[in-house]
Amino acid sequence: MSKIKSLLNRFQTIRQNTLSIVEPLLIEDFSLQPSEEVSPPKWHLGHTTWFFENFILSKYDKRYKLFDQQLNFIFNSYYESQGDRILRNKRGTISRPTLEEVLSYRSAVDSSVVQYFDQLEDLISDEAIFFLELGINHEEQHQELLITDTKYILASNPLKPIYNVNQEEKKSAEIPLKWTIIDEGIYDIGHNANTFSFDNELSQHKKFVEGFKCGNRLINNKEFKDFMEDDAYSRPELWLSEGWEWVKKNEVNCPLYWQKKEENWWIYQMNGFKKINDLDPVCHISFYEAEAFARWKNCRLLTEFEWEVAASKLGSLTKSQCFSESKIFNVYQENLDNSFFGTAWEWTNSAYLPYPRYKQEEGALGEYNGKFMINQMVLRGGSCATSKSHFRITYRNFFHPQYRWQFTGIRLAKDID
């Protein structure tokens, strides 16, 4: 099969895919947006379509004419270089389109890329065909925040509605927390391979790591229950200034979508309001709480470097942890038998910064990744709603330290004596 059958193909699977997650919600469900970081649903079926149309059809396709102009300022995320959009926080004004419109906009540019491709095939230029998947992983990055996006647009309902009443519930066995010790070494960072990759995770370069000590597991939630239990939300000494101030400004003393009922702790998940099991990686924190958490244990968090080192390491030799939502979207995957990917992403100690012979590419290209190279940190690995194509341990996700809707959590690190 050519590389454009096959692309097509994984197209046409990852398009359907997005259609799949969104199938439980109700059309009430599709235009909210409780937070400015969250985008309503319908938002990210219009913006991905958005995406093809844009770099793809209105690129390259000369026959082809736009399903409608005023959805290029609608469903353009932050690209200057391609024109105006609306303000990130004003997402969840757009009552129009309706969703049936959106979803026509959705099939009829899917026919238009595939019709393109299928009979162009010898005529289709490798930066077209780049295009085309760089679009495809580019939607797996927003089927990932589609899922915490809903989770957070139904846990914002007072009622609490349920995504999936079916959900497989899975049951956390307990690991006890084991340190290794990573030897100190020149370490090839970053990725070199004949496969796809985004260019934040290039070049590859040489980086010196002194010898750590890494946990072989995501700390759990009756860890992190003792952590709230000595105070740690009232205690300034542990937390970066930046952190405290957070905290205090908006009262924050728990986990996002804690709650305690009586002497017992609860959380909301997409199948509903569940008692916290305790063998459960904590999840769903910030940086902030991450960094307090491991001061707390005279620990630290790890580099993205020691990171991607441990991981290439230890990854297939520690045993996997899972937690209830871990089944949810059926789309996705189970936990892999590896223990870096696939239950949540992990909070680095890294700022979101360059590699070494970085270039940032010209024009819209260049706005991907690059632009956003400042006041965030790294996360590693991959949580429960993420695409499996993404679990390589390059892979760098990046949020502001604040940020705790994504499927968040701790590893740590010691020092070697």
Given for the second form:
Number of protein chains: 4
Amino acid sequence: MSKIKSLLNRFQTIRQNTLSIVEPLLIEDFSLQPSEEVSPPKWHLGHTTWFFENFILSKYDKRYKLFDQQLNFIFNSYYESQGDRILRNKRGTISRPTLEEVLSYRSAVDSSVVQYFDQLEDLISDEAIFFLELGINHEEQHQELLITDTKYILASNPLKPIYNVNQEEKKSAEIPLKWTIIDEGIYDIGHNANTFSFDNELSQHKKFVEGFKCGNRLINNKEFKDFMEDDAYSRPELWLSEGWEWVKKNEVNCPLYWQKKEENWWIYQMNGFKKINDLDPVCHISFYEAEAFARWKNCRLLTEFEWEVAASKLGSLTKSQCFSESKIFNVYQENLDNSFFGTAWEWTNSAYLPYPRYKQEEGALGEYNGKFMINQMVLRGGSCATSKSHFRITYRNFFHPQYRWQFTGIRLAKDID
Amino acid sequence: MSKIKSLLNRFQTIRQNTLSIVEPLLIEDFSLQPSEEVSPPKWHLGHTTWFFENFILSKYDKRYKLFDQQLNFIFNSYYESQGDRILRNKRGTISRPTLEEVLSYRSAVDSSVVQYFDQLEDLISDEAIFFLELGINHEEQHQELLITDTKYILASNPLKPIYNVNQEEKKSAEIPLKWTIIDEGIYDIGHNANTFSFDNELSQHKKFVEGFKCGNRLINNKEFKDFMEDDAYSRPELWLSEGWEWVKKNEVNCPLYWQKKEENWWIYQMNGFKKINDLDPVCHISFYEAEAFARWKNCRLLTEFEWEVAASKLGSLTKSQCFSESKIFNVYQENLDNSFFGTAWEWTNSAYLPYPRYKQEEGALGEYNGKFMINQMVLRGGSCATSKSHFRITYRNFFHPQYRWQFTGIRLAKDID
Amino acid sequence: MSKIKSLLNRFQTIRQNTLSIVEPLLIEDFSLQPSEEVSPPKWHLGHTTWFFENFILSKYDKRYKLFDQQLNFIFNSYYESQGDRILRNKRGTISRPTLEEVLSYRSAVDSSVVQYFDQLEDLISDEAIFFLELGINHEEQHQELLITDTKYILASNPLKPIYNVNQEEKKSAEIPLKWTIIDEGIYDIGHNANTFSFDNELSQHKKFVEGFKCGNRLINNKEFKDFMEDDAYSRPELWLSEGWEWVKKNEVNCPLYWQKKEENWWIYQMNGFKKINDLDPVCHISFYEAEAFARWKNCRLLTEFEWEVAASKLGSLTKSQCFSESKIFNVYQENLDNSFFGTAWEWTNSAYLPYPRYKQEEGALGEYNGKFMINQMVLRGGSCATSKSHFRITYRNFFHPQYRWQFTGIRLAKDID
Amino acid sequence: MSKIKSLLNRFQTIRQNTLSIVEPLLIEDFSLQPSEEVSPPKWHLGHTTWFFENFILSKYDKRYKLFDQQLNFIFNSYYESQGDRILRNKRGTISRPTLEEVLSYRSAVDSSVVQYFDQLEDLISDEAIFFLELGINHEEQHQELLITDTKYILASNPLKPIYNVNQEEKKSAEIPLKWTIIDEGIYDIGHNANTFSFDNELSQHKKFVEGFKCGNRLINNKEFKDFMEDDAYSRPELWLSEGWEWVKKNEVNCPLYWQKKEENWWIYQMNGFKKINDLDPVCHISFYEAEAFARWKNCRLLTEFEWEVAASKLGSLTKSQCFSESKIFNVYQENLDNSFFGTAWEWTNSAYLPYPRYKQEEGALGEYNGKFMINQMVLRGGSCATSKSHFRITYRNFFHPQYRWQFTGIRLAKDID
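Could the form predicted in complex with another copy of the chain be given as well, to go with the form predicted on its own?
Now the complete complex, all chains and molecules, led by this one.
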């Protein structure tokens, strides 16, 4: 099968997956924006469609006419180079276009994309193919945001509605915390350029990494409750200075979505509001909380380089079930020797910065990754909201240290004595 | 017809009216809150229903069971005495209950109310009757907010959708600005207690009012453009100090919903985005703008007492067509000698304060009006979003001086030389 | 003695008084601005001097040369018409001019003023005389701010320094709370124009005032502690809605300058940090607290019109010792039948608005009072920081309802049953 | 000379240097805090003294009595473990203690320190010696802040007073921009532990650094004006996303302390407000501006590791005159082949994060550096406000990317083609 055919197949699968994620939602859920970081589901549906229309159809398909000029304005995200756009914190004002109109927009653009690529290959520019692949990856990123934003939207509702009553419940395995030694060495870090990656994974480069001990699994709720019961949220010496300010200002005393009810901790998950399972990985914590927990344990977080080395030595991406393909959008600990992939992103103690010889693309693509390289920390590993097909071991996710609405967890490391 | 029968008839009409206001909306429009002051239409539908359930059915109907415990929390507004409630600025998080559920809630409560009052009159407490009348008036107030909030929600959408394409368009009459002398005297101000009024219209009391000259109509768009073209938004000497701060901080340079397009001023109205009509009354201005305009004209605003005296001498409530019954939710100037009633609320230069011998009610009712008597200015006259049946000449509306999303306009007065 | 001579005498006394107020301060105290509302003492010294230089010498004295061009910028306050000025919240940046330079500026301007007015009367314009009188009154207003700002500055210092160790301590008298009936009637309100007043006291006009009962003294600390111990700061039903927001947002639980130390309430006063005297009037409270206290007592505050009527019937301005002339800048209750004047300003339930036929002056003077007539409440009665010579029974002071750094107290009224 | 003697000599010199920095200031300059990041000079004088009193005298000198209990509260900075402290943004409230009292405090503590260490060496604990050395380094850090804060305080004053009229003026040399190739290799980074360093320079570790081209000098004002004239402050594509938000929100259009006057750019320097010299290094820019400038030039900033390698290969610390010892607190470009040291700190594109095997100290010292390791960028090279005796090639300074009041400049790097 040609590359184009294979991409088109993937395109159709991925586009369908997005729709299956929002399938359990009601019309009323699609337009809300309870927090500036969160986008309404309807916006994700439109924006991912805009990406294909704007970067492929409008540019390469001579016969294509814009589905609707106004949607271009509505569904542009942060591409300053692509014209005016609605402010990020105003995405919750979009009652119209209706969900039905957005679905028509999706379906019309899908047909046009398929039609465009379904011609003599010679007539298709390499750039268009590149953008098709990028658009697919872009859509997979938004699938993850769609899941985490939906969770936030539902959790904001005082009625705490369940996303999908039919979701299977998984039990976390009991796995003792163990340490594996990773040897000092010069390692290759970053993506090898033959297959697709985002620009922030480039260039592949050498890194001298000292030997260290790496934890085999994520920290669980029981361990995090111990931290809380040791008064950690009241002890400044455990926190980064800005973390401590954040705790006080926001009166933080537990992870996001936790709530105390008559002496027990409860949690909002996509399958409802329920008592906490001790063995489930702790999730929806800020970098500040992850870093403070590590200090409290006399350990530390891994750097993103250590993570990449350890994961490639110890983990097995193919074994993990904890990606979005399983349709279980809750975290649980798999019964694996070393669970490096899926369930929850792992905060690293690396700032999100360019790799050596990183080249920011010209034009719109230059806005994809590079312009966010300040004040954010790198996350590695993927979560239950990430699709396995999207994930790579070199994948770099990044968020500001105070954010908690992504599925974020903790892995520990130690120096060798 | 007994008082109860007559109230029940009115109850049914009013409840139906509310539904007719939202009839042109789509499901997607019902849950948005683009600004803290604005509530989603679904919230208004639920809250007015909650009022009848909470203050009548739950209190007086022994057999009544709450429709849904959670809706009580969701649809309480600001009654601290009535238990926990959702924060005002979080009303935009309510994706659920769905519109359908809220409509069921309305319909169930309506039936129960009718059923409760449809028994031997002797079994019905006077208090329950009082609350029925209050609830009707309360619903009429929310009808007005429903209209103004809907306008704000639609206008916030960059697509500027039309509320109702079938709305009739009215042409404003050309009416010269004239001055009528009102004589000095001791006048009765406030409501005479035999019929319904809000507590803030009580007690009726005497006021010594000096003679003054009263303008016969509202200021129109042409006159306001003259003010703008005289650089009024850049001249501090025309403004109250806080008004000037407000202008600078918010970079205000025209009324709300106005926009300049290639040398012409356009306006968003419920019937679309269109060129401004010079003869229409200027609307959606803050108290600051009204007050500055008056100073620029070497005039002043009326006090609320002057307004009440002038309106009772010169105006005719029965003649005005500019109330919500006409279903024309846009302002226009009627061809009347003295148009005191309807079209747009008139900012007065009176602070919203208690009348002599004002008694704040005990319990929840005490929260209805009295607790807002600070930092707000009184508006008089009613607007195209007010129902005529709801309005009285003693009616006191009130808003903070910076707010503009209500239909607010300007009438001028002058001292006698 | 001619009017000019008499004014010049007063000028010299008043200017000297200002210096005597700051006499106990150290150089370090003169430049601080711990809060936006508070101005550094050095700024008051300079600004009152600027007033005479700018409005008299620069305008009428042909031979006068500005002392220093830059001081004009530094010491302008809020007169938009008088050129650029330093932002109010930046007054704490003025390390230079030094105190010594400001004192030289004062002394140079004083000499020039005396010299200018010390010539043939015919050569002096009436306007210049008017501004001399206005400047004297303006300086007296700033003397009051100088005292209250100094108190705030010293109290902000964790060391809580004493303003003047030699200040006499006064004991409050024990005075039972009594009610006097004031009869209904038409009363004259406002200043009679033969002597000096501010424009906001004009025009004198008639007011119909209903009969009411007037409290004979200010509420004392013991009575306010009862309010606090009845959990008033936790009971929303006692507060205006904005007052309640203010309490929660600022975590207010006692008057300004109060502090709990091992079960006792202490207070910062100009003579030090000490245990509260139960009989002293409660002071440094917001309008919100005054209004809530009155509601809790089943009473209400007076309107400013009621106050003016009651004070002119019952009080005796000449008897009061509680003005700034006594150099006791702390509140205490005098042993008088009706203590209407001095000690603490009394919050009224009247908004600060123009009187009938109020004429805002042209030019700079128009900025003196009129532009503040929004969102402020009127205070009456004068305080221990007001000079008796400055005060009139028609005097209208005004502040925003949340402010507490002025000497503000509570008098109660009741309706007649 | 013993280590103690030598440290005591240094102690006395350093303490004297601090006084010489504030020597040109007037009393009024010592207490102001025009911005939250800036501390009043008096606070620096007191806090550095508190450091010796709190960490040496109170802990090791049994006979020592606190000079004043209250000063402990006043002059603690951010050490949560050392008891209550005044909030950082309230340092501008400290009118008292007076300058004189603070100078007495300094002199008393100095005598006690000298006396304590001037005994039999055996009686002195190693820890006390460690803290003496740390205190000296701590004081040198505050000398730098004292200079930059003083500059900010003087510049905030609209009169723009000169710090020291007698300061020598230096002319920048004209130096062509050249590129030197640094070879790929494994380099040692960080301090070698035999002499003093801060904990954040530890542990020394290996780093694989790719080859790159390093600029020989700082970017000058002329080059930065070219950037400005190319509309850089209006072109989002040149900026990090947060940088662009920062530009828009703060309406930034030039470096701090620049001002346009009739077509020319002027600058506030410690020696006055004057026309910009084209050859002087651009200074007082944020990381955002440095990073955007580099992108505009098709270059990039160095990492801190690249900087350390290049500076140790190419620079000569001993040759540079641009440290605070020269008493010229303005930036200028020296006539050196490679000016790596002094004049202005150089923003690197490295986040401030722990080195491998970094150990945060226990107790108060743990608060010295480690707790700031988030959301800050590393600066290298020292400035005209840094003392040469304090500086090391491994020295890591760090600030948030938006800060500009430190002496911060730009050095460029390029990848090898």
